[in-house]
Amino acid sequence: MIRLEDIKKDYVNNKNCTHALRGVDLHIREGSFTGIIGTSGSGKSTLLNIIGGMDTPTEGKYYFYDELISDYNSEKLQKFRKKNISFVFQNFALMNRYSVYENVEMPLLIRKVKNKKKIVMDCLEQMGIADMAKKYPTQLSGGQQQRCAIARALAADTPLLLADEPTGALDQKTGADIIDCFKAVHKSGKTVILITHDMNVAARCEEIIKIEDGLIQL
């Protein structure tokens, strides 16, 4: 599904250059649940952003289903993300002035999908928060907000779900419950890539990839 070949990413600030990724080769198979683990500054977020089409590599090639993504311009990247990628973030990234239902409905409105109510309620039911559909994010606990974010990603119905430190703002028990949610999403047929600094979280993924100093550790 995903193939990265010698991916490098440099960030230049004034005369300083940071080598965030220094030649990453990586294969992610379709239908897998992969944890990418690394310390702060290891390059894991940069790697996730490139896979998600939020950033472009300085050098190297990124293939998605054998299509070369690394040469895309910003307009093509936007279309690529809309069609293929859903994101779940550490800070939930919910819209507080919209209800739980409306947050989950958003990707369906963008795609002009019919029968939205059934899809939204099915996703909320799968995440165990259907009874909170009319509440607002500020009325939910951290774990419930993250379940809402995962339900929104489910509603988008993309083949790939990317999660950036999704348990980072949660206590250990709630975090474990959220990983159960991701495992359920994976079992439904989605490919899931989750980045974390916590080995206990990574250990619950199907596959683990370690990154340090911008390089995959073999």
Second form
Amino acid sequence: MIRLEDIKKDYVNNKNCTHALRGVDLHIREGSFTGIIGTSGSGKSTLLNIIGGMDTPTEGKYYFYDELISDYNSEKLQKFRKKNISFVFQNFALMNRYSVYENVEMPLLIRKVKNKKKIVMDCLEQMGIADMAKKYPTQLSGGQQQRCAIARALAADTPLLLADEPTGALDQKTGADIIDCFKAVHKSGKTVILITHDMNVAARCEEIIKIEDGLIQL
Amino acid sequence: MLHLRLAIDNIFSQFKRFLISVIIIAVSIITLVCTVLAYELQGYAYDSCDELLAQGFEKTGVLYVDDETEHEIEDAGTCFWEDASTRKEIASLGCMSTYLFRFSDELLNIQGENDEGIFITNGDEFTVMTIDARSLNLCNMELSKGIEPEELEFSRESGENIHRYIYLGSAYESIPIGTEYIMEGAGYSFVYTVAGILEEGQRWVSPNLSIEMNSTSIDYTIDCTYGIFCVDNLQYFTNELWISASDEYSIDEAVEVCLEVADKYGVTVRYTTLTELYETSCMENVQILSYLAEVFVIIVPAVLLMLIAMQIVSMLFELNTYGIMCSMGFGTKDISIMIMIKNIIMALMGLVIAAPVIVWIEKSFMKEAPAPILAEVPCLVALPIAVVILLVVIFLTTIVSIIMLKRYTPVELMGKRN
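The structure above corresponds to the form predicted on its own; please give the structure of the form predicted in complex with the partner chain next.
Next comes the full complex, this chain leading.
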């Protein structure tokens, strides 16, 4: 499903060049549940952003189902994200001025999906927060907010779900519950890539990839 | 609908900033309307006369014939007038004045309470504008019916029966052409024949214009709806003569010929062109407008920059939201449309706030406007200009937004970099 060949990413800031990725080769098969682990600054989020089409590599080739994504311009990347990618972020990235229902509905609106209400309520049901549909993100606990974010990703119905430290802002028990949610999503046939620095979380993934200093550690 | 909804949500999430922008836009529109209004008023006296005068504002002037030795000059003046009238450089040279006449109760009844402007009644007497036949083509006279001024035939009559033609305003349309009114006095009688009815909306140049133009008056044309114009060629002497230059000559050339002819008959002639009168009288207004223009030149770009700056600040606060939207599948186009809708709503709100003020200006200051077109200046002229400028603001702010969105990747928008 995903093939990365010698992916490099440099950030240039005030003549200082930071090599975030220094030649990553990676293969992720369809339907897998992959955990990417690494210390802070190892380049794992950069890797996830490139996989998700949120950022572009400086060098290297990124194939998604044999399509060369690394050559895409911003417009094509937007279409790619819309069709294939859902994100879950550490800080939940919910829009606080929208209700839980409206947050989950948002990806459906942009995709012009019919029968939105049923889909949204199904996703909220699956995440166990259907009774909070009318509440606003600020009225929810961290765990509930993350469930809402996962429900939003689920509603988009994309083949690939990317999660950047989804348990990072949660306590251990809540974090474990959230991983259960990802497991459920994975079981429904989605490919899940999850970034974490927590070994307990990583241990629950099918495959683990370790990244260190911008390189995959075998 | 989605973009509209997002735009409205975006507005409410930054309501204070939105409100400040709306107020700035409203104040800008009002300032703009007032400035345009000042310009339109300033130019109106010139434009309205320029349109009405057959040879235009810049080819018309007034000659003042000195009358220190009245009787001698009167003869010499008449000779000068007759001679100068025949010169090719001169299109028209004649006089016009207002007199009080009483010759028809029928006309008086039609005029009724509608005695306005210079055509006022005094008891049972009319104010009639008497125009020398040789200055008839000073203005463009348009008739709805009757005999054109150039086809009038004058016979030199003297003694008891003196014949004059009258042209009536459109209010007297029911009076048949050829109707005669007789005004009798001690030992004389005048016969007035209705020669034509003026077109509705016909105006005539005000006799006051020959004396001065002042900076407060904005119009020197008079409404002829209830006007009565008496035309004759009696060559009575007047020391104010209207002059307009022929097609191929300038007013200076026409005046030069007049001065030569005046010399020939020993008449002292002073003159002024309408352009001189206008420039002298309007200097004060021109200066005020020039200051206004300078202030405006500073204010408009400053307001534009302020609006754009506010948009940028507003965007910087919203970058994270835009990043989240991008992660959900929204594109730059979607976000740009949302920003554009937000800007349009902002501009419309500004207009909604400014509109009552503009209507108030129109009703309070323009209700006595001499011409309907001038009364509508705030809405018909100034407002469209304001709308065009607003469109430019919307366009610029949207472009700035798009440039910013294009410049950053979704990750940068979200401020996430690892």
